[in-house]
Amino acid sequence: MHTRMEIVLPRLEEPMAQSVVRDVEQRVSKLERLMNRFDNASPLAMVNAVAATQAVELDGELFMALELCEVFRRGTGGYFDVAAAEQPRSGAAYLLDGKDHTIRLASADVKIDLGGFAKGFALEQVCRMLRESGVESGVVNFGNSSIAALGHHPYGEWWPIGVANRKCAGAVAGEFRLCDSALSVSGMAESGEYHILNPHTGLRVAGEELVAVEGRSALVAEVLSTALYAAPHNQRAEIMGQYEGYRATELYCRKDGTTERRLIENNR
C-alpha cells in the first residue's frame, strides 16, 4: 500500500503488544501482495496483464474486494472506481462471474487499481483483529490519510486527531475527535501531485481542498473521502445521502495556516 502503519496501544503489556503488532503485520503484508498492481506477483497483477483476454479466476477475498468496488461504484453515482482506463467509458469496465468467481476486464486498456480501497479495506480488518485480541483502546494510522480509533483515550473521552495544512508546514487544518470510528482524507498527496482520477471524464482532479470523512467504518470513509474529492461539488451532498452516519468535511488551507471548514450537508 506504499504507506507507513502506526499503532498506539496503550495500557497493553508489551509482550502481548508485540504478538498483537506481529499478526497485523502479517495480515496487511498478506494483502499488500494480493492488492498490489505494481507487484508482478501479485494476483491483480494478473487481472491487468490477461483478463482482457481472458477470464481470470480470482481467490475469494480478492473477488469479495471487487464485489464491494461494485457496490460502492453504484452508490456513489460512479465516482469510486478502481477501474482506470486511458478513455472514460460509458458501460462497465469489468465483469465478474459469481459461479466461477472470475472476471473479465471490457478492454485492454482498462487496469484495476485498488489504492483507494486497499487501506480502508486493511484497517477495517486491523481493528477487527484488535478487538478479537482483547484490545479495547488504540489508533491505527496508515499514512496520516487512514486513521481509526478504538475506544477512547487513556485520559479523555477521544482520540484528538490532527489533520496537515499541506500548504503550511507544521499548521494543522483541523482536528478530529475520533471513538470507535475512523477518518479518511483524500486530496492532493503529499508530493504535490494531483493523483485522484474523475471516473467520468478520466481526468486527474486539481481540487485544492481537503475532503476529510468520518464514520464507523474506515473502508465506507476511505471510499467516501475518495469519491466525494473526485465528484463536483454540487453532487457530493447526494452521495452523502446514501451513506448515513458518516459526516464529510471539505477543509481549504491557506499558506498563512488557517482554514476553512465547509461542512458537506448529507440529504438524509
Second form
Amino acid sequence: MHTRMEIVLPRLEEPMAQSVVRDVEQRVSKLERLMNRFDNASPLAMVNAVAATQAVELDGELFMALELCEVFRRGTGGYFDVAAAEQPRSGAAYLLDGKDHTIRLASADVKIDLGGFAKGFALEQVCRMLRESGVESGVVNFGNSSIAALGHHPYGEWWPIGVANRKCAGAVAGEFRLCDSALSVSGMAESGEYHILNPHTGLRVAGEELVAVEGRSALVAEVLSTALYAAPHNQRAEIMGQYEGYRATELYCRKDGTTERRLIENNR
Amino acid sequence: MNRKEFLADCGAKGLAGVALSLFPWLESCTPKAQQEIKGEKARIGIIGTGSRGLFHIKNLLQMPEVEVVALCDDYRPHLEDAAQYFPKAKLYDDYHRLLEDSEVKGVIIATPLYLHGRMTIDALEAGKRVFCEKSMAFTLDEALEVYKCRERVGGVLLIGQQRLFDPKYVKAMQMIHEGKIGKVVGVRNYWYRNNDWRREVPSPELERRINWRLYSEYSRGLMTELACHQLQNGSWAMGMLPEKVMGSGSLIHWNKDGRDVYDTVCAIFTYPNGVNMTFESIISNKHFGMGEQILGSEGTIDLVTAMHYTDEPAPKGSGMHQLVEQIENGLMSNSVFAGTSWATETSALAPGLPIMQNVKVVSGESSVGAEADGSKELIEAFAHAVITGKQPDKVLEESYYATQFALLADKAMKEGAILTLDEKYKIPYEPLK
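Would you mind generating the form predicted together with its partner chain now that we have the form predicted alone?
Next comes the full complex, this chain leading.
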C-alpha cells in the first residue's frame, strides 16, 4: 500500500499494546502481499498478468474484496472503479465468477489497482481486531488519508483530527471529530500529481479541492472520498444519497490559510 | 496568566507534581505558598521609574498582595509618571531617603546598570528585601561584592532573570534534563533588532542620563542588556558553567551619534565538556529576531517558540507524534495530519511540535519588556519573598553567573583575548538540574 500505518493506543499496558500491534502488523502485511499489484509474487499481480487470457482462481479474501469493489462501483455510479484506465471501455472490464471464485479481465490492457480500496479494507479489519482485543480508545492513521478512531480521546469526548491546508504551512483546512468513526481524504497527491482518474472519461481529475468523508466504516469512507473526487460536482449529491450516516465535505484551501468548506448534500 | 495558572501552564498535572523538586525557586507559585501569605501585604518601594520601572508598575497593579508605598527617581518627569498610579505613595528623588523609610520592606531597583551594585548593597544593608534588574552589577568585582553582601546580611535578593519564571522555559528545561533531545551538544543564542536603541531626549544635557545604555561609562551594551538573559539558558540546560570565553564586538552602523558601546557582538562560551554556546547580536538587521536554541544529539528545543524538533523523526512528517505528545502532557487539541495519501517518496520535512499549549512568543523587539515573558511571575515571587523573608533557592547564583559571563565576554571582546573566570569570582554553584 506504499505508505505507513501509525497506531496510538493510550492507557493500554505496554505488553498488551505490543502484542496487539504485532497481530495488526501481521494482518496488514498479509493484505499487502495479497493486494499489491507492484509485487510480482502477489495474487493480484498474477491476475493482471494472465487473467485476460485465462480465468484466475482467487484466494477467498481477495475474491471477496473484488466483489465488494464491484458493489461499490455500482453504488457510486461507476466513479469508484478499481479497473479505471486512461483508455475507458464501453463494457465491463472484468468478470467475477462467484461459483468458481475466478476472475477474467476483458482485455490485456485492463489492470486491477486496489490502491484506493486496500487502505480502507485493511483499516476496517484493524479496527475490528483492536476492538476484539479489548481496545476501547485509539487512533489508527493509514497514510494520513485514512484515519479511524476507536472510542474517544483520553481528555475529551472525541478525537479531534485536523486536515492540513497544504497551500499554507501550519494552516488547518478543517477539523473533524471522530468517535468510533473514520475519516478519508482524497484529492491531488502530496507530490502535486493528479492521480485519480475519472473512470468514465479516462481523464485525470484536476480538482483543486479535497474531499473529506466521515462515517462509521473506514472502507466506505475511503471508497466514497475517491468516488466523489472523481465524480463531477453535479453528481456528487446523488452518490451520497446512497449512503446513510456519511458526511462529505469539499475543502477549497487557499494560500492565505483560509479554506472554503462546502458540505455535499445527501440526496436521500 | 495569574499565579494559580502558572504551574498548570508548565505542563498540566505532569509537571506540577515534579516541578518543585526540579525548580524549587517556583515554590512561591504553589497554592500552599499563596495560602501562606493570604491577607498580608508586600510594602514595596520602587527606585527607578523609567520605562522598565513602569513596566513593573503595570504588573504590580494587578497584584492584590502588593502595596507600593514609595517611589524614587531623580528625573522628575519619570517620577510623576509613576506617581499617577500610586497617589498615596511617598515620592523621593534620593534613594537613600527611600531606604530610610521604615514602611518600605522591599525595593525594586530599575535604574541604569552602573547604579545596580551600589544601590543593591545599600538596600540590603538597610535591611530591605531587594529585587534588582539585570545585570546584577557593572563590573566583575562589583557583582562579587553584591553577592557577598547578600551572604553577609542575609535577606532576599532577586535579579531580573525572568526566563527562570517563564513556563515555556521551565517546561523546556525539564524536557532537556529528561533527555528528550539526547545529549546537549550546542547552545545557540541570537538577538537581532534594527533600531538605534535610543530614547527620545527632551533636552541635550539629558542625553547621557536618558540614553545611558549607549555609553560605556554607564553600560556594557548588548552583553549586559540582552546577552545576560540568554547566557543563563546555557548553564540551565547544560547543568554547568562555561570554562572559557572569546568574542568580538564592533560599532559598525549606529556610529555617528557619539555612542561608544558595540552595536554588533559575537561571543563563544566553551563548557568544560567542549560544548559551545554562542551569542550574537546585531542591531542593524532584524530579520531573524530573537532565538534561543538548545541543540541535542537527538533533537532541538527552540526556547523562544517553545517548539521541539527531533533530528530523526520516525516516520518523517507525521503529525501523529503531536497527538502522542499531547496525550502524554494531558492535553487535547486538534492534531493536524490528515490529508491526501502520504507516500514514502514524498515525505515532507518533519514539523516541530509545540511543547505546551497557549505559548506566547516574545519577539525580543521591545527594550522595555514583553507580556508573558516571566517578568510578572518573577515580581510575584519577589512580593512573596518580601512578605515571608525567604530567599528563593538557586536563582541568585544563576543570576550571578549570567552577569559574570556577560561581563567576562565584554572584557574578552575589548581585550581580544580568550578569558576564563578568575577563581576569586567563583561562588558555590549548584546546577539547575
